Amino acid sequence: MKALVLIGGFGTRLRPLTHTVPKQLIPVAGKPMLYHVLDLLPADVEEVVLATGYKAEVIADYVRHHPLRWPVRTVSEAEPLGTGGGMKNAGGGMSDPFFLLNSDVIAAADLRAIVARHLEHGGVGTMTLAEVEDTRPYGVAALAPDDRITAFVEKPEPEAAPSHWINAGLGVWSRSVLDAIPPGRVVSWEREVVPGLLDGGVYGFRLTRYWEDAGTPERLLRAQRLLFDDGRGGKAPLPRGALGTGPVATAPGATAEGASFGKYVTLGPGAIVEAGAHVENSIVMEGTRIERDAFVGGSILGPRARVRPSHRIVGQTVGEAGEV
């Protein structure tokens, strides 16, 4: 099998560090957060394809130097053209059936145990499925008793919700849903594609541990605390020299003498954390330095951003070289 990952969206909610940093290179519990998406596919999987779009150049250069297990082939698209028609462009040559993936979503799922469900039912494709409380951000899926999808709502309003589950991103289809898909234009995979490959039967797979849609900061937090929590983050042991709890996944170069940390911080390669510092649940990229006696708590800061000596900031965002 092939898989197929979706790499769109220009990261608003995550602005001002996605004007330079794709979202999905974001560093979460230690790697990238695409890198955790490409974890859940398994070991023998012929080929990934990333479907990208915005900072296209920078992902397929972080790739080419980041290698991964399987062979990995980026295909940009000039000018958006939604799911659908990202999936469209970048979709030839896929296997039968093929992974397909959004790259933005944390989870824990068997993508083996899927394709069994796939081919078990028969359909033309199995997507996985989270239950969530408020689902107007999401696609909503209505279920038969042997989970068979009868309809699907692309961000309804709750009253108009036929469940509380929702299309959690990851999924196994034929090919031939890609000939649906009209060529050449904006197409959306959710509203226009989805709902007219039902009756060639489209089922649902729930997901009974964790997912998270990780586009904000606060729930890309969430995601990374999520990780920790199942072990994804590696050992994650303190910095050396270093006072606190942990787990902080320290990447080479990374020096916190004499600072302190809470639970669930990224420490991106070259970071200086100064002492008397303070770090929890937060992501800190490469070359950022947080001075002497500052506090950093729940706040994602960009490449080689500063935190000023004894400055506190909880709740931000800081965007590449960025000054607090």
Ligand code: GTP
Contents of the next structure:
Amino acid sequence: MKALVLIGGFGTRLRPLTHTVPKQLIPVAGKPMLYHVLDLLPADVEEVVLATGYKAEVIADYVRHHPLRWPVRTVSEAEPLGTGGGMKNAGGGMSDPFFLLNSDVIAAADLRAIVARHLEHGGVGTMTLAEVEDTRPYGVAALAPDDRITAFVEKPEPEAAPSHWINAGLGVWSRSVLDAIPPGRVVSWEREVVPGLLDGGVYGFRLTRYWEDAGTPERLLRAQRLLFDDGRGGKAPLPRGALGTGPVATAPGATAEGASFGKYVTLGPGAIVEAGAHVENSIVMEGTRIERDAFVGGSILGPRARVRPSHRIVGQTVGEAGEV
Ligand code: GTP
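Switch from the form predicted alone, shown above, to the form predicted in complex with the named molecule and output its structure.
Shown next: the complete complex, the earlier chain at its head.
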């Protein structure tokens, strides 16, 4: 099977960081979000096709320098075509069926089991579903007793939501669904295409362990906690000469002599945390400097940012080279 990965969005909810860093390359528990998503794919996948748009070159360059275990091809859009348009643009030569993955969801999902379910029911699609309290930002499924999806409503008002089971952004689809997407224009897969596919048989596959849409700062940090707690952040011992608890996923060249750490931190290459500073529940990207006695909690610091001595930041997203 091949995998089609949607990776062309602007990531507006993570600005200012995403002005320079595409969302999918933000490191979470030690490596870019995209790489955690792809970790779910079986080893024998034939090809991964990245449907890129915004910052396509940055993504293609990163993937070239950090190879994946599968052959990878990037197909970029000159102008964003939306999720359906992106699928159509990049979907030539897809396998039947194929994996369709959003690149910004962190989940425990057994994709082999999803393929097995897809082949068993014989319909056109199998959509993973996650149960959430607030369904407003998502596509919501109405389900028959056998988990066949009988209606699909994108971003409904709470009173119009048919259930609490939402599109988790990981699925298996028959190649024929690509024929249902009109070519050459912006198309929303969720709004314009999926509802018309339901008659052909689309089934839900409920995720029961964890799932997070890592598209906002709070949820990104929650996704990081989930990954560490699930052992997907590696051993993550404290950096040399540092105190505290961790886990801290420390990239080569990062230093933190005399600094202290709480739980759940990613330190990018060449990041410097000076003596007396404390970091917890945060992402600190490459070349960022947290100066002496500063406190950083629940924050995401872009590349080459700076936190001044004794400064305290909580719940902030700082863009590339930002100073706080
Ligand atoms: P926000 O702007 O913060 O909502 O983030 P986003 O742009 O990533 O949008 P959203 O989270 O709704 O996107 C869901 C998935 O589809 C993500 O993996 C996006 O990268 C991807 N995506 C969204 N729009 C496009 C597009 O126009 N083209 C392609 N190829 N992918 C897209």
